[in-house]
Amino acid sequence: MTLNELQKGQSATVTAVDANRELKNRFSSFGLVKGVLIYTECHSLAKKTMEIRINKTRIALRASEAEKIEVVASE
């Protein structure tokens, strides 16, 4: 499953980071890296966005870069 597929409010583990160097590092120094839990916070009205949690660090990625991510659904 990829992080896009998410629904507001659901958590999950990376997995995964399917993307090229510059986007890894990118997203490497904003704490989105393998083994990290994630919250879904909300999605843009056409799903073009979305804002996830990462402890108390918020980020906003396009539906593209949230492709590119792995994640396992937490219960």
Second form
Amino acid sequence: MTLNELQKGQSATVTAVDANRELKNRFSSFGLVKGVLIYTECHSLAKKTMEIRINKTRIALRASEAEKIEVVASE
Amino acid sequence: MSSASEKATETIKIALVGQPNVGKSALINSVGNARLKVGNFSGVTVKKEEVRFSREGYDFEITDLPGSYSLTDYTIEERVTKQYLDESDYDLILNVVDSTNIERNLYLTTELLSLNKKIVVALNMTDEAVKEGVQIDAQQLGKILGTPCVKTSAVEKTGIDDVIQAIINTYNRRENRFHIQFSEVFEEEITHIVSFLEEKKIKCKISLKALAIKLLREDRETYLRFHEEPIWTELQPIVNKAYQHLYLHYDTKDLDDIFNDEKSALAKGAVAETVKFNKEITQSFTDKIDALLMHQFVGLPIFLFMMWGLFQLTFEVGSIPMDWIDAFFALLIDGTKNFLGETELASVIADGAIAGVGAVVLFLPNIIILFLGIALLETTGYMSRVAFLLDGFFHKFGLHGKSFIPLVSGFGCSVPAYMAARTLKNDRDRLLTLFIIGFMSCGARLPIYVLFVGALFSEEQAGNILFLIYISGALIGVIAAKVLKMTVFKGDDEPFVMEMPKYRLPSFKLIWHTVSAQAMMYLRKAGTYILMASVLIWFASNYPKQVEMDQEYQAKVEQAQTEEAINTLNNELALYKLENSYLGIIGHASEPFFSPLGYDWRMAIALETGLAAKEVVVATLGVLYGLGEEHDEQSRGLIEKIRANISFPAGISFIVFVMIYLPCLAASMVFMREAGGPKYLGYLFVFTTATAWSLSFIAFNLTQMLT
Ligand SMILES: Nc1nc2c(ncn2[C@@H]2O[C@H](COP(=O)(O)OP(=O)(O)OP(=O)(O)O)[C@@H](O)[C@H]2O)c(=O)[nH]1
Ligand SMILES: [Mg+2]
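Could the form predicted in complex with its partner chain be given as well, to go with the form predicted alone?
Let's see the whole complex now, leading with the same chain.
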């Protein structure tokens, strides 16, 4: 599944980041790389924008960007 | 070199680098007693800024650079940083790191270390780290990174002397060790290349290891340099072989991936060895507040409510000292005239300078409250939240969520707002934002609104109307953005990825510094620029002298019977003189353009002088409406004068025009520079003037129909 399908409060592990070079570099400088654990903090209306947390970093991103991140939801 | 005097103090040039929002600017403010802008969101500093000070017998020259997540050129400000590091001349890098989020921060540190420059690492936010139970062994970390690490707190001013000492020691250290260790596979390939370069006796400013890394990173400059040389035929196969090995080992052909992996591994390794997390990550303070403020349904209404509250406050609280200021200047005008008599000098001082400056200073309380609101938004961390909440809405209108930050700065002053747009990565997004920043009414327009709203509406309504003005200005801006996006700035959407800072309670001092600096700027402007403009307007409205008319009326006055008749005659004369002054002539010339909007020539002139600075609009009105009414004892305050002279529909139409038309001269110049040339300023002028005129026309006719 992809990151945008996660519900609020769910956590997941990143399995792949499928973005262009620039965006991928940006993600990785935020610590968003293969293997890290992600928490879904909240969504805006209609799930257009979401906030996730990786370690101590909170990141806001749009559903269109979240789609590019493959995750496996944890229990 | 022999000098008789004592040896000159040495200057240490320092590049201040770190990820965004780690406290770089705050740290320099503490170290060097500077007043750089500090705020709790990414992208406060957008251009490089120099701070100089002397300590311990050295001169320090620190360049505060925009925060960068990594050394890429993702956005303009990050390009500024990368370019500075690559091309400028500096002695060492001071790398500021957020101790509470050290792993991600070390990611940049490893990149800096591969530049092979002298580096001092400041582990900032130590106070927060202690509270969060993050314990860092700075000494051990220093050993791993091969460079001194010092714990600091910019807010509590701890570790400042240690940083200075570390900088001096590092500066004086002769050789520069290259200390970071990549993974074994990687190091092996590096060693191969290095030994080849050694054999060939290659000379280079940076160490051979750093050079080898640059080659492996496919660094353009390095390639260009070697490409021309005969050695390239031998070097290329070696580098190629290294690539093959790396591709095989990492199972990818993406060099960025490989390097990102290496950096993450380095950062992770260093953290594992030196950092202890003593507290479980539980629901933090920030999470609790966010549950409410970022709630998908109530988040936006809360924001709007707070804005509404701010404008209520601007009006309610602001009007208390306003009455005093108004009375004070009225007294000053009368006093001056009494003291100097009915002379030209008295008039230029009282009716020109004091009336103009007074009209602007009158609104200082409102300005302070507005700036206080913006300062709170900027320093608490709420700003990024609102950008998040509004992203969906903005997106519909073709704007990037991050545009919110420059747009909010625009409510204070357009000049920094135009600069802040640099955080937008895409040129189209940035231009679009630049074009609509002017729709966010800047602080200098507030006096005009307060004046007109105060004159046209009841006190209970005033705050609401003010709120409405700002909201509708913003809405018009957003709609304008949509129009521009559909016509001029067509294109795909850019990704929206933004860091959310944690909430921070700003110190009183920080707020005080931010607000007082802006209030002082407003006053300074009133005392210089506005003062000059007021005197100029006074002259233009009093000359040329009408000697014949004076005599004619003099005769009439002598014949007049009643007090009332004399008053009428005097007013008639004053009006005649005003209308035939230089200003009157210009005003009448532009009247045809403005009269469909309901303005008399005085309002037209006020708008025109407002092109220089928006405060001048109020000053002009102060001078112009002050002059014609000299004999009317009752209407003293400017607000009353406006009420007496300007009709309701004309006033509304005036407000609409002010909301939209071209920002002041200074802002226009900055706009031109940021947008990339005079032609853009031309577009902006046509675009804003056309919009302002049409909407004011509609507003004028609508209100006329309805009232
Ligand atoms: N508690 C605490 N807060 C700090 C410290 N240093 C900075 N801050 C706060 O962190 C925030 C960011 O500070 P800035 O100095 O603007 O950060 P910056 O690194 O210059 O940010 P950019 O210019 O955006 O790259 C502000 O809210 C500061 O008040 C510190 O040592 N302790
Ligand atoms: Mg800064």
